[in-house]
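Read the single chain below, which is given as structure tokens and is the form predicted on its own.
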Amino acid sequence: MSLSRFMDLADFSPAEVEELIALADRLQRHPEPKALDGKILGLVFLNPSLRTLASFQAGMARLGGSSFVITPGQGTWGLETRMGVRMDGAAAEHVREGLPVLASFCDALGIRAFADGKDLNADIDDSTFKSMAALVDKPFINLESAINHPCQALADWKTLNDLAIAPRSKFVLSWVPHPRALPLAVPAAALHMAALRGHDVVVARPEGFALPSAIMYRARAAAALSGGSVSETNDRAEAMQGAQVLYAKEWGCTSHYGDAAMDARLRADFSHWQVTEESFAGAMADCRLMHCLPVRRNVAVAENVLDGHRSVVLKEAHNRLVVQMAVLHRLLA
């Protein structure tokens, strides 16, 4: 399978990330410290990161290859990526210029940039984000953008199949609790990757935080694809009995999508959806908690769940390495 971007884990079929997964597992097995010798990643953070930043640039050194990191106003230039702008502000320097220049002295680059949060059709709809891979030239990866996060979802599909979770398991994606609205990007991989395995997958949120009607339906097509199933539900109790998984995410209000008050208002009601041992009655025996991490302890999920036999949380962080390596090596070997 050739590869010169890695946008949306839509992009490929069931079988082509497979084969993504056995190229992981084998260069665990099989280091290739020379592979990308002599390669440059460049990694364009507009955003925080912990384990994206710290496993591109380890998976790159591990390849053989180097990596620089840009993020804007730390140290670099202010990037402003709006376009048809005055630029009278803060940024000094456009995306239309510094990006292509960025591209230039790499082999591959990859763009963090999350949502704005303010008009959901924006952000669903990626359009700044597209833009701005648009200007690169060379092979290019999504780091997270507003709706898709793919390098969390491949990881997420790794540690599934470590776990021997077999497609039509039941997997629960549940809107857990937070201080204060998060992306859509990782709830809306999350879902999409789940139901391209084949999983029968259970939506369960709150009223007010129902996933938009596109990341729905994208994910029933790919359900569809795959032999899985798509629902949603309001009550978690419900979706959890003879649950395999429970994916535990945060996510904006989307009744209200923009509008931090009312957001505040409505998540001040459901304190009650953070995970807890019992928060597991009725589903399977051995079901495992998973969550892309950074996680709220004793807000989103209780600490002796996070700590306890359930949680793959660290797995499922060390498998970003994993996967990410792979991905590298298909752009650039």
Ligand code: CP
Contents of the next structure:
Amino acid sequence: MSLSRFMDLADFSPAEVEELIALADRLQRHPEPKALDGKILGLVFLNPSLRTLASFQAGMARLGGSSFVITPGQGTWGLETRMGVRMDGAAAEHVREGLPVLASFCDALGIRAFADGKDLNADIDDSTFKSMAALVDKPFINLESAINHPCQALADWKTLNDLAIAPRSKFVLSWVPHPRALPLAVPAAALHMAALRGHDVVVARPEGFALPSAIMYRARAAAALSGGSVSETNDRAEAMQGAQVLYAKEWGCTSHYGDAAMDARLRADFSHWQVTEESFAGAMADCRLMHCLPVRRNVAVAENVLDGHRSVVLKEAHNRLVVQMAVLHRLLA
Ligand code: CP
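What's the form predicted in complex with phosphoric acid mono(formamide)ester like, now that we've got the form predicted on its own?
What follows is the whole complex; the chain from before opens it.
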């Protein structure tokens, strides 16, 4: 399988995902410290990160390459991402110049740019991110866009493999509380990953927080090809019956997308959606807790669950490094 862009896990068949994970497993067993000798990865973070930033730099170094990080507006010029605007605001440079310049300095470029959180259709289309990606004439990596986080999804798939969790088992993607609206990228990517892996996926969310129909439709199509299924409910206790995985994630209200006041009013009633040990009643005895991190303790997930036997959140995070090394290897070696 040749690879020039890592934009969306949905671009891959299940067999191709397994091929990438097999490469990740091989690099874990047999490190290749010179595979990317002399190669340079550019990383542009328009939004904060801990895992993505550190794991890409570490992965590049472990393969013998190097990397540079740009956080626009923090020691470098602020970057304007909107097309066709009059640049009389804070940003001194436009991505139309900035990104091709950065791409000319390196062998591959990754960009993180979260959703605007104002216009649901624009965020689902990922149009700003795609416009930026089109400015880069080098191998390209999506470090999390408005609606996608393929690196997280690939790490989560590997985590399920490592734990020998059977594809047809029940996978509950559950909305959990957060003080404010967060993007749809991780829930959309996790849903699609689980559907593509062939799970029976149930999206559990309160009223007002249903995932957009375009995301559900795409996931149902992936599940149909993989022998799984996708359904949704506002009754998490029922969804958890027989569940093998509880994937907890925070996201913003979709019924009043971009309306911060309405979002806050809605979510105020749903603090009981926090994951506690009681949330696992009726689930498989060894039901696992997944979360992409960062996570707010005792808001999204109770501390004893995060620290307990069900939690695989640290394994997921470590697998970011492992699978991204495979992506870098495939893009650049
Ligand atoms: N899960 C994840 O992408 O973490 P960061 O936001 O810290 O990169």
